[in-house]
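In the form predicted alone, a lone chain appears below as C-alpha cells.
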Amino acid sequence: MESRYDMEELKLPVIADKTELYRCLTEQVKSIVGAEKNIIANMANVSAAIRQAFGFLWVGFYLCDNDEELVLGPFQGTVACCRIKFGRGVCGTAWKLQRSVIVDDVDKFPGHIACSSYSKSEIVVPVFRNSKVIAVLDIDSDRLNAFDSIDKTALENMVKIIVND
C-alpha cells in the first residue's frame, strides 16, 4: 500500500459488496491518514474517499465548538448548515446519545434539519476522543434505506482511524 504522500488516487474494487468496499476503503484511510496529526486533514480526506467511494449526497464533519452547538466542518457535497444545537436534527442526536444513529427516512425523522431537499436517508456517527464526543460524521443520501449496520460498523472504524492518537 502506497504512503500518504504518494497516494494520488483511491483504488477501489469495481464489482464488490458494500463490506468488501468498506474493507478496501478502510485500508487506504489507514495509508491516507498515517502519521498525519491533524484532524481537520484527516477529516477533509476521508470526507473526500467516503464520498468517492459510495457517492453519497453529502459527506462531512460537524465539530463540537462547545457544549451546546456542532459547527460545520470538513466536508464534501452541496452548502450545509453551519451550526446545529446539542440534541436536534440526527447529528445533534448522535452527538447527546454518543452513539451512532442512523435514519431510513429523513422525512419521518422528528426534529430533522433539513439542509438538502434531496436527502432521504442518513447516518450519524459520533467521532471520540478520550471518551468524549469531539465531532460527528454525517453522511446523507438522496435514496431511502441507504444505510445499514455494515455501513454504521465500517464508520465507527474508520472514525477511530482519523483521530489518531
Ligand code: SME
Contents of the next structure:
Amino acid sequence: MESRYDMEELKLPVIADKTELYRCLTEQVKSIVGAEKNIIANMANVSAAIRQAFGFLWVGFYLCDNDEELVLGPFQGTVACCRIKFGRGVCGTAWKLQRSVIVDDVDKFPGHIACSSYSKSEIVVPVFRNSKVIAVLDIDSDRLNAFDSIDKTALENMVKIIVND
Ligand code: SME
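The form predicted together with this ligand is what I need now, so please give it after the form predicted alone.
After this comes the whole thing, all chains and molecules, with the earlier chain placed first.
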C-alpha cells in the first residue's frame, strides 16, 4: 500500500561499523531535511535520527539565545538544563572555542554541567551560519570514551545539512 507520508522510516544496517552507520544515516538525513528551511524542525529530526541510529543517552541542540547564553532546543532524551552561559560547561566551551569538543570522561572536565548521572562522555559540535555559531549539537553517552574523530567528522558534516540556506 502506498504511504500517505512523504517520509519513510529510517533504514539502518544491523551490522555496520561506525563509519558505515554514519554514511548511511547522513544520506537519509539529507533526504529527510530535503527542502525544509525551518532549522527547529530539522534539529528535531536530526536529534531523533542520531539517537535512533546509535542509542546515545541524550542527543539535542542548544541555541544561541543572545551573545551570552544558550537555550535548550529540540532534543531526544531526559529533561535537561534550559540555559548555559557562554564559556560554561562543554556546550558553552565549544561555543566559545568555535570548534567541536570531545570529552572522554565528563568527571575530568572542569565545569561540566551534569544533566544526568548516567552521562560518562560527551561530544559538542558547533552549528555555523555565515561563519557565526548559532547553536551547538550536544551528545551524551553512558560509556566512557564513546566519541572519536569519526564521530567528530560525521557530526560536523551532519550539522551543515540542517542549516539549509
Ligand atoms: N553536559 C552539558 C550540559 C547539557 S546536558 O549534557 C544535556 C555541558 O556540560 O555543557
